[in-house]
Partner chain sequence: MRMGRRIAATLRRTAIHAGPTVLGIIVLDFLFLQLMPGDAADVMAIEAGSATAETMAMMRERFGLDQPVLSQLASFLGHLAQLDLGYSPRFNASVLDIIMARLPNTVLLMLTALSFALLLGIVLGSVMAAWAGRWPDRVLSVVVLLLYSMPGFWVGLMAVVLFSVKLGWLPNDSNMTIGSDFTGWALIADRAAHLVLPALALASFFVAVYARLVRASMLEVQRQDFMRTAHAKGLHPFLIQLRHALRNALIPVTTVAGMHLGNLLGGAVVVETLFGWPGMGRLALEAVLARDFSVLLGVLLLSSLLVIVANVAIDLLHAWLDPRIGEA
Amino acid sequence: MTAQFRTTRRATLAGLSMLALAGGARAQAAKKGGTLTFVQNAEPTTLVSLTTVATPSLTCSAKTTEGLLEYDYDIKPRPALATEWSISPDGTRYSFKLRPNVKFHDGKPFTSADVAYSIQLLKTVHPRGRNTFANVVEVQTPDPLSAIIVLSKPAPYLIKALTAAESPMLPKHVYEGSDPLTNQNGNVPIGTGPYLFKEWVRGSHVIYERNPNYWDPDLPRIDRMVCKFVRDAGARSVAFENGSGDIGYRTPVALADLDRLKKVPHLVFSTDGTSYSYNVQTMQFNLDSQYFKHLKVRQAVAHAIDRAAMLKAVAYGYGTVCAVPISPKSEFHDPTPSPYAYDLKKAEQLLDEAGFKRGADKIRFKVPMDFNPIGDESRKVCEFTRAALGRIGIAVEIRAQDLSAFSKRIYTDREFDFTYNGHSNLFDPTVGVQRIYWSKNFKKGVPFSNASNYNNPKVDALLEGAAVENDPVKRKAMFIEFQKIYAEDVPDLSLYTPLYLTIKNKRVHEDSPTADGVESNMSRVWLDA
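Could we see that chain alone as a structure, in the form predicted on its own?
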């Protein structure tokens, strides 16, 4: 597997030449200038994706703060801040040559010292970085334009993990000596990216302007990007219809509106730029809860949820039923059906056996259900769950809050019983999935980590083994075995993988030329007049 990603300067340049030839007609037609309005359904908590992997922050972060590499739709690496890279035969040394004459927005040079500092910081405070960079021993910096990541064990997924949003390269001189969780760079970002931060009006928008000193003098092509936060799904639909919104991703409108909007002549719908990450929507249990610490209660809930009916009711069929944490889009997915088929009678029996009998009011127990507010379907899933569990005597109270309050409740205070959430698989299960089920990633205060407090030594061993296994056959077998144990334990309940669409005005071009789509720096995007 390692050899697959060994890249020389000659191969890199040849690949870029082929891309230029293939896209020559589009590049020649590209226009300069204009303002792009990016419509988002939620406001980010930070503008740099160092301490969170919430999608609103991912979308914003890469506009100012770049990564070492970018990736084509097949997740093959291409140059970004690094122009060359190689991997040692044993998979324990990743060597990068950095792009010369790159400067941060404050004029300071970008060097290997920033790479070394960023990777150590990501390893410490990033929700997925604890997994991604777990084997990093040091980052050597033999000169300002050379960085060598030294690992204690192989990390076959690492070469895919270096996008701007996933592994941002940060200014050491801004962060050093500060608390990264409260550093003001998250509010007023300084990076190497194609856009300069202009303003953040809370509750309204973020504005970015063209970086006139960007390392590629031909980019970016637009003058300004406005990320507008529109919480109401209907208002987002109107924005796309009347042209006040140019682009939005992860299906940024109510799914009920899609058929109507597809008839609007100036709108385009695309799945380009979605291959870097597939989500799995999940009903997540707190295994310390007085109710859900009981396996039979979790099994009963699993028997009470009809995934196919849920997908149709809340997502209008835009997705795929999924009973395990690894998406059907992944080569590591286990297609074995859930051992807990839809069966209300069996669910009732399990609850009786667990000691939760129906009372005189026919209710076994009452429990609050929280939900991640980022997705428009979140409340609908909770409403579906309330109805489904009501049939087996569990009374569900839906509890809503904004993203900050949700994250604090679930990941810091742990004052919850169960929640509806979504988790990105990303480009590899070691990065996207392990963080949710690895006992060593139970870390209070870190969002999108092991919120359930799931602890199974066999699962830990399988996930840790897969993280360092270079044999793809053995590695897949480990992930399959993990999913089988997961299915029996039910630490949470995987529901479905959504199909995400990017909606854009026809005047928008080259918005998603990479695997991560609009979560990239969008330096190439251009607009018709």
Given for the second form:
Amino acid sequence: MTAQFRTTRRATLAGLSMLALAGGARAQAAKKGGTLTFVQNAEPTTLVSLTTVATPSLTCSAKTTEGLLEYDYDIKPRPALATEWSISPDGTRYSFKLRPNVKFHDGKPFTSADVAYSIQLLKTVHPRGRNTFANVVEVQTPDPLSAIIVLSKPAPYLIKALTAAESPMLPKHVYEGSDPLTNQNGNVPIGTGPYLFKEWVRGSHVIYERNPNYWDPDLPRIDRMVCKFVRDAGARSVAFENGSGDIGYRTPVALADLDRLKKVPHLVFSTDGTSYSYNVQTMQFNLDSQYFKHLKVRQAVAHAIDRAAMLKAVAYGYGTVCAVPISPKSEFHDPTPSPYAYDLKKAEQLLDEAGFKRGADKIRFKVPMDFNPIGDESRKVCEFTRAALGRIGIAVEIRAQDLSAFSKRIYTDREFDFTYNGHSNLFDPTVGVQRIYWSKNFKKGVPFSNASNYNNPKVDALLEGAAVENDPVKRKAMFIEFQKIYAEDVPDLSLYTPLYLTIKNKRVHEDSPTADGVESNMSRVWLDA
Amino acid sequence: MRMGRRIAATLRRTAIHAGPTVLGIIVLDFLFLQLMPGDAADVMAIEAGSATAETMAMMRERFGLDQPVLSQLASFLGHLAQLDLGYSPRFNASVLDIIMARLPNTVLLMLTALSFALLLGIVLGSVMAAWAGRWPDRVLSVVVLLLYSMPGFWVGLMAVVLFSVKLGWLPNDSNMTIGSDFTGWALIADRAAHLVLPALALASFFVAVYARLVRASMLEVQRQDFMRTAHAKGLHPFLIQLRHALRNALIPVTTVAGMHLGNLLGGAVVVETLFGWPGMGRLALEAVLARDFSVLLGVLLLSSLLVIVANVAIDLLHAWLDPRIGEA
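Hand over the structure of the form predicted together with its partner chain; the form predicted on its own is what we had up.
Now the complete complex, all chains and molecules, led by this one.
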């Protein structure tokens, strides 16, 4: 093994020096063959993102199971399994022409029956398909290569929902007549994708192999893809450094390691293919809390947090400050600055007005702060908040718990005052943002619902309107209006949008040509010999 | 003949003790787990970043979480009685399959680590005892103290930095070169190279324990009558140390080693995470975090069986080392 290991390193170095000789020519012809090692933070629970949309499953799913469309960096649709599409002027009929001669890995043809079946399945068992496809009345299949999605009312976000990982097209003949939740296709996936599933060694890795019968005869280019699950962030850094891992995404290493890794000559850092969805990190208030039900207290907190300083302290500046729930990278973002600029005097004054005067010990009140433990930065955000609010006399106690306990506390028991959390905007605010602020989505026990218990009829009307508004200009105006009301109300405090880096070996090319980057089918990726 | 009787007696005793012990462990674990806040559906939903009330209800039904606690326990025990560890809805696979994919890796890691620990511990301990109070003893005492006080994961991290990152001699991740199609010796060499660092990291603490234990036991044995007899017989001092002193000193060491097997399983969680070792320790940790209790109970059950089997083996080993033990 030792010898093998060293050879790989030497080969990598040799490959590098050859690259240097070639003068780093950009327009190189794609090469065929090789094995790509994709380093992933966690092991998926299923290899098809039907019953879960947890990141590890999204990362694997599209390699075998494709979608109707793919998207360029600006989320404009491009052909995938559908070659043509059109939306009726009233926005209620989506017609798709399917790619002919597409076969599933087991040789059965892919037809409109599979599309209709998949969309029905997504509508019933997918964690957000129930919302995304809520308006779907039926999927008509006039012939094997035509599918028409018929809606009861417009769903302007729907055309952006059809990536492979978000809305996988599944083989009807594999699922039909079985319980989709226990169907083994999630363990041994069959799809139309560029890679064939070969093996899944639990706790270790998944291996995919080149699909020789892929519908695009020029693709895929690599022979094999190994998805390796490396739980430890330090071990992932080592993997990129010593060349045993080729690519990883969503900044797969500790932020503190980035400066060191950026000096490693064979590593490349890229933000391509991260535009399909952006996260916005927030400080969520429980509006039923005895403190945060007061608007002035929330305004005071808003005045006391210096977002830029926080971003630097907790995320080494990897991100963009953001005072509204729609990410600055989104077309629907409202760039107006927060009405509550960093101003400690103003904050103190507001707290005095709200009736929370400093006591004998200089403290106004003590309040616990929770955090979603899924991110590495979560605790640091709380520590920053403790320091910041300490200055205006609010004593913050940080309370740690694991994912499950966090979920129960915030969404089921609602025994919290305020918490640090993050939400994905997803591909559209109606899907990713509305859920957090819509009063009708205040649902106990449902994670990522309206945890604040925010209830503003004007906001409800705007969100409900935008969900069915066919005119893009009017729709954008509604979201801007919503963000203005949000900014005044501060039902929660949006903090920043993290910047996610893809780390890869220099020998990897064309890994992220679409909006969803490495979560796409990665059919075009190729490696220097 | 006597040995055969003894084995039978040990097995009988173990069977009588083991049954209720295992049952107790399972029932207590099950009830304790109920005290943990949140359930598997919460974890699945929060990992996914999206959920609806309907999907939450669907997941709870699938996990059997909509049933009362006691009927969940009854159903688990009922399946167990038919030697069925149940099904993990999280992984959509049978618990036995999930565990059996990991168990051999953990057993290999533990046995290798234990062998390393015993071997190094006994050698170091013997050397220390033989030169007690002189410089080899002093130097090794410091080394042993260092090993004793450094946490295994730190030793592992430093070993990774040195051997994987700086020198590039040994791999730091997984239990084999993934995607390689080695056979025969190449396969064994590959596996062995992957085993070295995690086994040493796991063993480091126990090396220190055994070294000190062997040193103390050997020093104590030196004063025994049979040692004087051996000297009087004119045996070579090396043989005396090996056959008389060490053999007797091994009894406390093996006893402690048997007990340490449980600790090793605990340490395996950390080491397996650090080295990406696809073993049971990590599975257990992930099962706790995921509230995937069917998997966790399966791991706990098999682990307790593993410890019981190890204790039987130690019992038998004692009988071989010292026929006086367990005669009564």
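Numbering follows the first chain given and starts at 1. All figures in this text were calculated on a predicted structure; none of them were measured in a lab. Under this definition, the rigid core comprises the largest set of C-alpha atoms superposing within 1.5 Å between the forms.
Which item in P168, A300, S277, V253 lies at the hinge of the rigid-body motion between these two forms? Answer to the hinge question: S277.
Which angle, in degrees, describes the smaller rigid part turning against the larger between these two forms?
Rotation of the smaller segment between these two forms is 24 degrees.
T385 CA shift between these two forms in angstrom, with the core used for superposition: Its C-alpha shift, to one decimal, is 8.8 Å.
_Core-fitted comparison between these two forms - CA shift at F482, Å_ = F482 C-alpha displacement between these two forms, core-aligned: 6.3 Å.
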